[in-house]
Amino acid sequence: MTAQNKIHSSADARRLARKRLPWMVFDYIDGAAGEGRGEALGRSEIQAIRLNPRILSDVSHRDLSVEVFDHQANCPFGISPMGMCNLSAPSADLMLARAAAKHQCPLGVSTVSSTSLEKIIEVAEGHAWFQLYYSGDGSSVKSLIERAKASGYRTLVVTLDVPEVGRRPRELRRGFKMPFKIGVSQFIDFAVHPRWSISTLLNGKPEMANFGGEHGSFDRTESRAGATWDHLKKIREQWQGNLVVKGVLNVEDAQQLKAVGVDAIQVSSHGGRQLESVPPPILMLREIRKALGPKYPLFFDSGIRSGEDIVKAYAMGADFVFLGRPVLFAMAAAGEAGLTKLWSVLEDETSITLAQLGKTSMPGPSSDVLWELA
């Protein structure tokens, strides 16, 4: 049986992919911060919510479609933006481009890409976002947005929960940098690995495609934390398209942000990779809602594993909804079959939760899919 066949749900995925990459691969892939514990409530706070099944309503004809921002996406969900995707499977950023472009869906493209992103929105045929960090005295910001205009991008994503990198013990751990360093203990991971090991070393070391020569470069470690709300307003500024601010789990930041102009808001706990103390972010998906009210765009990733949990995102009040490890797994399992098969597996499992539910469509926030204890 091929390994894309083995591919039933995102948990396979992760099951196939962890025998196939190096362990410093894995654990900065599949890591969080501190001991994870903040990772695993997101986690068990999505598995906790209960659905609302219905019957004998004509769900013959289901439609995954949604519309984010102007665009009708085929599919209700997106990539998030990753960095160094390429780590999972080589050419592993083009997969996502061409899976973007076949399903009409966005494509977060990070700063830390490991395909520059001119290239990427090239293959993606439109459906890509560009994700900004903002670092340093500002300078790279103002460029690599200039370039994201001039590539086509129209939506831009400013991540602003990462002012320090988070702790992340299973991969300082491994020794895992950016770019490579190799000691003794890397060598021997990877020569027990040699499957992924030789098929990164015919196809290039992975690397930061963004930077280098004219573009500079990009130090992973470099602090953040003098981003403040007028770096933000002069994003605004000189960004004319659609902004998005990432890594918001705060109802009054959510507000101040939407007073200030930002077009949308994706909630997330960066997948509980930068504090493990957070509150589950699904639960604050649905106090921010409450706060901003049901036309606000919001959107939700972290922690999302399943067509079931997408349906929760849907109800809890999320009008899009992205996943990020599942997604490298799959390819990091069977490169872009891998990828195809757990995209379709995705797809099945909405689609059938939607039939349960009594829903042809997905649902908005305080549905009835939801059940609660009186």
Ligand SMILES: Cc1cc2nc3c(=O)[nH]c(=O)nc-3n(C[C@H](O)[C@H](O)[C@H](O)COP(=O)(O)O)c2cc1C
The other form holds:
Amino acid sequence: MTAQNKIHSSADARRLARKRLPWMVFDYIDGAAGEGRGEALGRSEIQAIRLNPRILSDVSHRDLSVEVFDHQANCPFGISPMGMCNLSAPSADLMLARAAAKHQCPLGVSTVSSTSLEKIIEVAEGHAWFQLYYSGDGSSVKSLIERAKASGYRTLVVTLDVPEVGRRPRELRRGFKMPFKIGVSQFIDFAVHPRWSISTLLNGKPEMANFGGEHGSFDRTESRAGATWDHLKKIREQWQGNLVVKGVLNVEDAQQLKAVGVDAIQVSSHGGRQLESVPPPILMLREIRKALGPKYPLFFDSGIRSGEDIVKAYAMGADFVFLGRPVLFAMAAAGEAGLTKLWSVLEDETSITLAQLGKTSMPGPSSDVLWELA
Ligand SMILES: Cc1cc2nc3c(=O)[nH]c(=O)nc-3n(C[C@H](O)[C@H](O)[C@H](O)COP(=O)(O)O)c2cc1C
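The form predicted on its own done, now the form predicted together with the named molecule:
Below is the entire complex, every chain and molecule, led by the chain shown above.
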């Protein structure tokens, strides 16, 4: 049986990826802040939400499309920006770009993507949003924004939950660094995962493709602790397209972002990778939705693993939902075929969930899909 045929859930993709990836890469992707309790709590709060099944509503025609900014996306989820995706499989960035083009859904393109931001938006046929990290002294911000504009990006996502890179012990124990260094333990790790090592060597070691030469360098571990509301204001002045701030878990921050003219907020704990003791992002989504009213665009990521999770996030107040790790695991497990399979699994799960709930389209926060004890 081919590997993609073994993927019937995102958990299957993770299980298969775990066998194929070197431990260093698996732990970089799967790892979280501290002992991972924040990430686990975020997911268990999503799991704890109960849905309200209904009968006899004629749900034979179900529509998964949703509007994001001024665009109709053909499916209700997209891909969160992730650095060094090509570590999961050679050309992973381009597999994601092709999926974004096919489904007309946004793909987040990380500052530290392993394919250039220019190439990704071309292959994604415009369905890409550029994610910006504020650099330590702000120097690379201006040039990255100019490059994003010049190559046709219309949405800029500024990630603000990384004043310092979170401490992720699983990554640290494996000696993960970018660009990575191959010492004795990494050599052994790569040798016992030959399928990954040979294909990665044949395709060239993944690099931070937006840097090098005239574009200078990027230090992943550099401090961004000096960023203030004034820096955000400057970015707002420089960027006339849609501006999204990612990594928000506080109601007052959200209110201030709305007040300073940010177009949308991505409620996210960075997949639990930054602070172990974060509040569950799905509960903060509901709080922030209540505070900002029904119209302000809110996006969500962190811990989404299934179609039921996607429906729950919409019911808790999201206008669009993103996934991170599961797509990397699907590509590590079975390349582009694995990504295609996982995508269809998530679509099927979402559609079947709607049918169970008596709905024909993605629910909003005022719908009756959430079950609560009377
Ligand atoms: C391997 C990896 C790399 C990431 N790199 C970035 C990044 O460069 N920029 C960013 O804003 N978020 C980054 N994130 C966070 C994701 O955008 C997203 O918030 C998170 O993965 C969502 O949680 P999930 O993995 O549980 O779906 C990264 C996450 C992972 C797993």
